[in-house]
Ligand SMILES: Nc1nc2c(c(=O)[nH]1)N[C@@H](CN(C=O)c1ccc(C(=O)N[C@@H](CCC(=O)O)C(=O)O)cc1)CN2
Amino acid sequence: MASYVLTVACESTRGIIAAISTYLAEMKCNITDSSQFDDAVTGAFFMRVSFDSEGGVLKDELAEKFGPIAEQFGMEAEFHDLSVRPKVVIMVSRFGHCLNDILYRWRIGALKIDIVAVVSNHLDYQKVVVNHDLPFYHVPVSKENKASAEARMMEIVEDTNADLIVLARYMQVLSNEICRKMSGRIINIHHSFLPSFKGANPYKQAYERGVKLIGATAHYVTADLDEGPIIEQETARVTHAQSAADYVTIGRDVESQVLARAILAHAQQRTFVNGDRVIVFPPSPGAYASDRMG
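Could you show the structure of that chain by itself, in the form predicted on its own?
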């Protein structure tokens, strides 16, 4: 029995939920989880429905016959097959904590994605990636070759049919062209000290100011660099007794967790970009289950 997710975005009006639930029932589908959000400010409506196709109706037929309902309500609607994993390209520089965390979660089945490539402007993690039987691409970046390097990166993305790019502490600024082309399909992670502590050694700056909370932010990348729509955040408490190096270590752990949660939410079709915000629906039952413990 196939399991699917239906995602819907449209203008809020009466009858949407009734129309969707009635349609799925008529198609012999059993709803297993449902979330919706009515944005009173923008008038937008978002919905995510998980269901089992108990009658054996396949995704393409479900989508085709749903067409009149989508047209009636002016919906952006899409059916997703839960057995199909999104293809992901990971980009990393010289900080490997997020990459290693993603690889572990992927290996045990806690992060149900297909990693189709790892791209880096350095060779530090080539062996780690190759040992996971994953393709590694070294694409050096400098002021002189930035345009050609980005062209090579996009070539890799297109050749692998990647659905998502994950910047796992990739320390290069992407061009506006790539940000526009991959809008809603690039996730970045960074510390949450912006805009207070910019530039080099933000954790040292935070330590010197006696910060008591440190954290991380995962967001979709836009031309506004680190100001794209936020998907996930987390904080950790620190005290005066800890050093700047402690801040870095704690921050590294938070960054890894936050990025993994953001990737998981995107992979499970739980995120909806709503202007400068992201609607993130809660996970369905079993969403965190792993294929094996370790």
Contents of the next structure:
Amino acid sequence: MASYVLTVACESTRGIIAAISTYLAEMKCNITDSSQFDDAVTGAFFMRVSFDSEGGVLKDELAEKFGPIAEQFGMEAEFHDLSVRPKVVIMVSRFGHCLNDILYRWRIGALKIDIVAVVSNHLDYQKVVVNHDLPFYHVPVSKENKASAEARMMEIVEDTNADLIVLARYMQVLSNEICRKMSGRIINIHHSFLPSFKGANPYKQAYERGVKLIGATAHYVTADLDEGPIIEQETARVTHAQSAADYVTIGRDVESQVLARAILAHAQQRTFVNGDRVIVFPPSPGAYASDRMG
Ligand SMILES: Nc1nc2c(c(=O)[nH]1)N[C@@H](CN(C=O)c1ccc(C(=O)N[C@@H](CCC(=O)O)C(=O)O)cc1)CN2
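Having seen the form predicted on its own, the form predicted in complex with the named molecule:
Let us now look at the entire complex, which starts with that chain.
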């Protein structure tokens, strides 16, 4: 039995849920989980329905026959086959804790993604990537070659048909062009509790400010540095007795966990960009079932 997810975004009005549930029943599909959000401020409506196809109908047929309903409500609607894993390019610079965490979660089946490439402007993690039987691409970046380096990065994204780019502590600012082209498909982990301490060296900024909480933020990348819509955040306590270097150590696990949560939510079609905000629906029941280390 095939499992699918239908994602919908449209203007809020009466009858949307009834139309979708009636359609799925008529197509011999059984709804296993449903989340919706009606944004009273913007008048937008978002829905994520997971369902099993008991009659063996295929995703393309479901999408085609749903066309008139989508047109009636002006929906952005998409059917997703949950057995198809998103293709992900991971980018990293000198700090590899998030990359290593993603590789572990991927290897034990906790992150159901296909890592199609790891790209880095340094060689530090070539061995660990190759040891995971994954393609590693070294794309050095300098002020002089930034445009050609980014062209090479996009070539890798296109050649691998990547659905998502994950900046796992990749410390290069991406051009406006790539941000526009990949809008909603680049996730970055910023090592601060945004909107505090944007840009480079946020832990140093936090120490100099004398904070009692540090944090990490996973967000979709936009042309405005560290201003993209926030997907996940977490914090950790710090004290007067700790240094900025201590913050780096304390923040390491927070960054890894926040990024993994964001990648998982995106991969499970649970995130919806709603203006400057991101709606993140809860996981469907059984979403972690095949985690081999569970
Ligand atoms: N267009 C965007 N690009 C990137 C974003 C973003 O939100 N929009 N997030 C950053 C990640 N980041 C903080 O999380 C960050 C990375 C790098 C820099 C920076 O000043 N980089 C310098 C070079 C630094 C070096 O060579 O070591 C630069 O690019 O000139 C600030 C913030 C990833 N990209």
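Just so we're on the same page, rigid core means the largest C-alpha set that superposes within 1.5 Å between forms. Numbering follows the first chain given and starts at 1. All figures in this text were calculated on a predicted structure; none of them were measured in a lab.
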With both forms fitted on the core, give yes or no for whether the Cα of P202 moves by 2 angstroms or more between the two forms. yes
